[in-house]
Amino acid sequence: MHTLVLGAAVAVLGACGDNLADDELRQGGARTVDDRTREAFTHPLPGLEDGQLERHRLGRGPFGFQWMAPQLGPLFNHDACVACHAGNGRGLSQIGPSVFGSQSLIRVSLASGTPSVPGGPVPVPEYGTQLQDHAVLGLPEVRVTLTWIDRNTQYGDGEPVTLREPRIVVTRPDGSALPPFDMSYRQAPPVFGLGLLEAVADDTLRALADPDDADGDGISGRVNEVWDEVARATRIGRFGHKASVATLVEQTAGAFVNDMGLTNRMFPEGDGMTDVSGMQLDQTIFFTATLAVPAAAPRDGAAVRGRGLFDDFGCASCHTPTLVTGDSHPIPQLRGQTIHPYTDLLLHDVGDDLTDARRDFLAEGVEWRTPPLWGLGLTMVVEPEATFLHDGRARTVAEAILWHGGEAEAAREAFRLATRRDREALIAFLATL
C-alpha cells in the first residue's frame, strides 16, 4: 500500500526540508544530468563506459533515421522515432492526412473475441489494434479529422477556465462508416529515463499497490498485469499509456512495427524477413534504456510551498515522488539508484471525462498509468507547442490538473477551490521539474 511504501522503502516523502528538496533536484539519482536547455533529454546516462557511450550513439542513428520505402510501410503512422519524439520528448495532438505523418495514433479493439495474446486485446479484422492513417503508396487504412470541443469551468474564486476535449472522426479512405469498435486516441509520451524505470523492481511496484484501497485513503492503484513475448509470460506493465507493455525491448519492437510498418526479429514477416535488423533493434532499446533524466530547478520560496501543496492536496499519492531501482537491470549504471520521477507506474482510475472506453489487457477504460513527471518544467523548452495528457487535450499543466476525476477528483477539487496564491505555487513547483 502506498502509506507503508513511501514510509518504509524510502522514508522520505512525508515532508519537504532542505535536505529532501536539494535529493530531489537529482531526479535521474546519480544518472542525472545539469542542463534544462532545449537538449535536456537528449544525454546519455553519466557513468556510462566508452563502449557503452558507442552503443548509446549508434543507436542514435535509427532512432533519428527517416526510413523510406521499402522499408518503411507499406502502411504506417510516421517516418522516424524522433518524428514523434522531437527531442527525445513528447510528441503532439496531431493526426490526419494534413502532413506527411502523424504524431499521435489511434488504438483499437473489439470489445469481445480472441485476443492476439493472452488477456490482451481482441484485434479488429483487417485493422488488427492500431489503425495506420498513412501509406507510402495509394490509400491508408482510414481517414481521421481531429477537431476541438470547448468545455468552460471555473475556479473556486470565480476564475473561468475553458478546457478542450478531442473529438475524432475516423472513416474509410472513400468517407463510408467503420464498423463499430472501441478506439483509444493517443499522443507519444517522453522517452527519457526509460531504463530507470524499467530497473525499479516489480515487488516495488506491488508494494505500492492498493487494488482494494485497503488503508481508506481513497486511492487504489493496480499493476496491469500483460504478455512478455519474449519471456512468453504475463507479467507486470510499466511502459505506454495505459502500462500495457513490461520491457523496453518490446516497447521499441512494436513501436518500430506498428508506427512505422517496420518488420523485426519480435515481429517478422510471414516468411521470416525484416526491415530492422537485430543489431539495429538492440542498438535503439540500448539508446531508449541510457538516456539520461535532467536535474530539476531549484526552488524558490513559491516552489518550495508548491511541494508541500503537492503532498496536502493529495498529489504524491499516485506521483509518487521517489523510487529505488533494484538490483538485477542489466545495465549496471541503472542498478540501486534512488530516483524522483513522480509516478508510480500504477493503472488509477481518474474518472468518466478522461475514459477512452477501452480496455487494454487488466486496464479499464477510466484507467490509465500515472505518468511520470520529471522534466515536466522542460516540455515546452524542448517543444514549444507541446500539450499534456495521453490526448493532448491539456495547453497548460493546470488544465491536466483540472481534468482529473475518479480517484484523483479530490486532489483535483483541493487545487480548483485553493487560492490564486496556492495555485501558483503548486503549478511554480511543478514547472522546477
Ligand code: HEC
Second form
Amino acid sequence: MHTLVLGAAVAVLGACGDNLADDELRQGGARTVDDRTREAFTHPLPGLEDGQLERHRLGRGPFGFQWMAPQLGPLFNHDACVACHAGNGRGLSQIGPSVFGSQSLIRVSLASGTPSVPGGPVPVPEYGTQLQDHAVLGLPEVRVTLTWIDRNTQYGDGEPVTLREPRIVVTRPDGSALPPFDMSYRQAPPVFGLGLLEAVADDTLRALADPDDADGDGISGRVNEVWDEVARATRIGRFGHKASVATLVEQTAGAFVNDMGLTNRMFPEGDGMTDVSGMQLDQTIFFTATLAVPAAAPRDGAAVRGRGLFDDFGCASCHTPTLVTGDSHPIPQLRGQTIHPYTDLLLHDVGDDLTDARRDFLAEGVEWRTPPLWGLGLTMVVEPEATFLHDGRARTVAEAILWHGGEAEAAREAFRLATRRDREALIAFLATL
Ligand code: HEC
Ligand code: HEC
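Starting from the form predicted alone, produce the coordinates for the form predicted together with the ligand.
Expanding to the full complex; the earlier chain stays at the top.
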C-alpha cells in the first residue's frame, strides 16, 4: 500500500472527530442501517427518495424470483439470484448433481488462444467460460463432485488446527473424462454495499495500488483491468473474487445469462429476444446497487484491542479500513460517503495454497481481490452454514486467516504466532464487523 494514501486516509479520519472507533461503526457512512439480525443485508439505502425506493422494491422481485422454464435454462447453475445469495449474503460452498441447483460455480478457460473479449479468458470450446452443471431438460454440460481434504497445522503455542481444501472433479455427464482446461471453483459473495464500492473513484484505487511495491512494505496490490461490455473499453475491475467485472450492470446481466440461462438486453438470444425484460434487468441492477450496509456492533475491551492488532499484524495493508466514495456515481446517495469496507478492491498474491492456476484478465492464479470485511460478523447470523474465502474452504474466520500466504504471509504469521489472548481479541474485533 502506498504511504501517501495512508496519510490522506488518516487526514480524512481525523476530520471526522476524535472518536474514531464510533465513526468506524457507521460502516456505510450515511448509508448505514442498524440491524444485526438475519435481515441485516436486506435493507435499502437510507435516504432513497420515494421513486427510488419503489424501484429498489421492484428489483427485489426478479432477484428473489424462482425462475422456471421456458425462461430458465436450458442450462443453468441455479434458478434464483437469492438461491445463491441467501438473505443477500454469501452462498454455500455446494455444487453437484444431488441438489436441484448449485450455489457455487466453476469458471473455465484455456491457457492460450483467442479470448472472447479483449484481454479476457479464452473460452473452452463447447463450454465457454463458465460450466453449467444443471439443465432444464436432458443432460447438463458436466457432472461435478466436490470432496474435502484435511490438512493439519498449528498455532505458535502448539494448539492444533485442522484445515480443509476442496477437490473438484469434473466429468462429462456419463462420467467420461474431459480434455484438460483451467478451472476456478468459486462460492457466491454477499451483495450488500456494492453500490458504495462501485462509487469509489478509479483514481482512489489507482492511488492505493503499488504494483512494484515502491514503498517496500512487501504489499503490492494492483488493479485488475477488464473489458467493460457497455463502455466497450477496458476499465478497472471491482466485482467477483478476481475483480474481473467492472460494473454492477455487467455483473447482474452476466449473472442472469450465465448462472440461470436468462437472456437479457446485454446478452440477447440470436433473434434479439430476451427472457428478462429491460425493465426487470434495470430494476435488479438498481436493487444490487442500493442495498445498505449494517452498522458494526459496539466494541468491548477485547474488540478494541483486536482493532489495534488488525493494524499491527498488517491486515489493514490490504483490508483498507476507510475509503471515501467519489462524486460521479449516477445514484447521488452513493457519492461522498466515508465508508469502512476493509478492502482496497485490489488484487494481491495470497500464495500458492489459494491459487486456482487460472488467469482472469490481469489476475494470476495466486491473485485474488481483497474481499470487503464489513458484515463479516453477521455471516453466520444470515446463513448458519456459510463459510469463508473464494471457495468456502474456511469454516471459521480463524481458518480464513491461516490460509493467507504470499504477500499476506507476514500478517498470517503474526496472527498464528500471537498469544491465544491476542488471537481471540482479533477475532472478537472481526466479529463486530
Ligand atoms: C449459481 C449461483 C449464483 C446465482 C444463481 C447468482 N449468483 Fe451472483 N455470484 C455467484 C458467484 C459464485 C459469484 C462470484 C463470481 C466470481 O468470482 O467470478 C457471484 C458474484 C455476484 C456479484 C458480485 C459480488 C462482489 O462482491 O463482487 C453480484 C453483484 C452478484 N453475484 C449478483 C447476482 C445477481 C443479481 C444474480 C441474479 C441475476 C446472481 N448473482 C445469481 C453465484 C451466483
Ligand atoms: C496481502 C493482502 C492481505 C493481507 C495482508 C491480509 N489479507 Fe485477508 N484476504 C486477502 C485476500 C486477497 C483474500 C481473499 C482470498 C481468497 O478468497 O482466497 C482475503 C480473505 C480474508 C478473509 C475471508 C473473507 C471472506 O469474506 O471470506 C478474512 C476473514 C481475512 N482475509 C482477514 C484478514 C486478517 C484478519 C488479516 C490480518 C491477519 C488479513 N486478512 C491480511 C488479502 C489480504
